[in-house]
Amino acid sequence: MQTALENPEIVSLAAGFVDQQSLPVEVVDPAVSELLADPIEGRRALQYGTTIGDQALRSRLVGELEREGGIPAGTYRDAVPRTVVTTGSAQLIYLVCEALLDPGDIVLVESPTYFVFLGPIETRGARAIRIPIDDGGLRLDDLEATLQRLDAEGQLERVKLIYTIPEHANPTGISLAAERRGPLVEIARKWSRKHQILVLEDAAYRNLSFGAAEPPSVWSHDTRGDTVILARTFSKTFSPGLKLGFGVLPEALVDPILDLKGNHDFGSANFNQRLLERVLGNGSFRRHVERLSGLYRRKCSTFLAALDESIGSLDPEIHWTRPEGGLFVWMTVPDGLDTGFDGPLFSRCVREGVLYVPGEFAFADEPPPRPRNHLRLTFGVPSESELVEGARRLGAALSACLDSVA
């Protein structure tokens, strides 16, 4: 980001952000005249709220997650309680491994996984474990051998958490097969033997298909409530700016989350939710996540096609995912071609004007080594003018770097 920054006529296929253009301010505007319009709602949303949330959001949040789910209203208003709102999903995700892990503990991750979920496991003194993933995400049959092999290793009860990404994940841009997210609930049912091993399953993506629908949550799935933390934000549907997010959590979970939570914030921006509140509620929200996807499926579609052509005939080995929501596409080149900040892709890259995050950052330590012939690309925040630029760039530095390999 700071070469980028340093050097404006850059590509950057890099930084996960949203397209600026996107960003709500025809929503925003109204809705937020609208709060302080009336004096009494205005000091109450600039006042302190409360550190698990606004009741009302709360429960328009639970309201979502029924609309989304095309199920009766009050199905989950048991959830309500258990339902926080968080400073984005990344305070979500870092209280939720403060109050699990200790150090030795395990968290079985997809490989590649989000790299920036890898911090908190570490500064926790925990290991995390890869498990592959395919075309329709984590794959189970390997899941279930890493837990049976821990379990003969005598290590079945330092494992915590099996983390997903669900919807069009980052890096890859794949998400998980409907028929195998039920089942991923009863596999951590099933392995919980002497503790609960929980899913943690960050949804921050959900709601940006470019069409398909997208199949229940793997939380949807846990019927009794006591095995999977569901991680939402509004950082990629609306907006990085209001910082919020939310969870929902196991009841065992609620009161050591909001203990830490309270060290924390004491709460997050009370404003910005009573604003987000009105924005779902009005229906501008829905409409707003609309556009965006469609905003998206373009950027896409330009972005793939560019890379067909620059790329598509330069070597048999180089492919890359073709999402169906989502901003990222994960490509693999030839096992020789190492893709790090050292090896020579990346420096070409930079010479050529065009960035990229090294592969190697999205995979666990366990097991060694670690691949180093991927890339992970955005389309989020380039134009689609850029995007085709930023395609020949790195074709014409993949194309340089395979010529003097061979």
Ligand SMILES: Cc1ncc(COP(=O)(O)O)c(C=O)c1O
Second form
Amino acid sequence: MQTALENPEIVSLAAGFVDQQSLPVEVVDPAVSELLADPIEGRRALQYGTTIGDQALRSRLVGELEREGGIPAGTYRDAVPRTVVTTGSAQLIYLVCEALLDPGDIVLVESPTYFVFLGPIETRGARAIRIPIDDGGLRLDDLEATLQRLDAEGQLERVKLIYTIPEHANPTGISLAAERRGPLVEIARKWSRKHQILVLEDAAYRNLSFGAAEPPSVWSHDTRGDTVILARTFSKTFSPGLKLGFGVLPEALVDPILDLKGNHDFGSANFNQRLLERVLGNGSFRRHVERLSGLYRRKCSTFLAALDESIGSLDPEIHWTRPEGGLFVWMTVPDGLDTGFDGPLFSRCVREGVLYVPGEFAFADEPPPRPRNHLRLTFGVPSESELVEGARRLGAALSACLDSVA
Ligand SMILES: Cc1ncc(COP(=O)(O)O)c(C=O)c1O
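Since we've got the form predicted on its own here, give me the form predicted together with the ligand too.
Starting with the chain above, the whole complex follows.
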């Protein structure tokens, strides 16, 4: 990011930011004016709120889950007291790690996974173990095999969490198949012999589908409400500047998480919560998300066409995902080509004027070694013409590196 900021002519396919032009100034402006037009409501919004978050917003968030799931209003009423508003989903997933993980504990993560999540696991002194994915997301047979192995090694008690990003995942763009979602909850239950193994469903990219309906959440399969932590955010679908997310927690986690959140900030920005409640209520959030998924659909299809054009015929071992939502494309290059910061491709890309995120960051350490032949690319920030140019430069860099490897 530093390199991109210092060199504005560089095309950054690296930063996982949202499209700058899409940010909803036209939606937020009237909502702020309305919020402040009534002095009582305005002062309420400018005052501290509660640690758990604004009651009206929390009810509305649960209502949104019902609407998304196409189920009658009121079905998830019991989830409102278990719904906690957080400062982005980053805060929630950090707090979950703080509440659950002791040194030596184990988190099972997708391979590859959201690299930022590996930080809090490491901070807690816990271990992240990779579970392979395929086109349908997390492989449940591998998940079971790993649990079986850990059980045989006397390590099952250390397994506290299974972490999944079920929609248009960061970094691959791949989604968890509908038919794996219920069984994932069942597997977590089945192996919860002496303690509950929880599933952390990080749905950061939910609602950013390019058209196809998204399957019911993993959380919706947790009918007892004790196995899945649902983490949601408005950073991708609305505005990361508001930095608002929320979690729906198993009952047993609510107080521990609120105690920790109390220590962190005793409540997320109240003004932003009142604002979000307004845009959710008046329908402008939903209209914005529709526009946004149309925009990302166009950008993604331009980018994929440009990759086909510039890279498609370079080497049969180079391939990439074709996401149906979200912001990311995951590219695989031949095994011997190191995509890391110190490898030949990255420096060649900087010379060509294009940046990507080396894929190695997205792999947990265990089992070693971490693969080094992947790139995370994003079409979120660059314009369509920059995406075409970025693909051309990446193609030129790849071509030069493949020549020197050959
Ligand atoms: C998978 C995933 N989870 C969580 C987050 C955190 O987002 P925020 O804290 O802004 O809600 C991100 C941000 O990039 C993400 O990609």
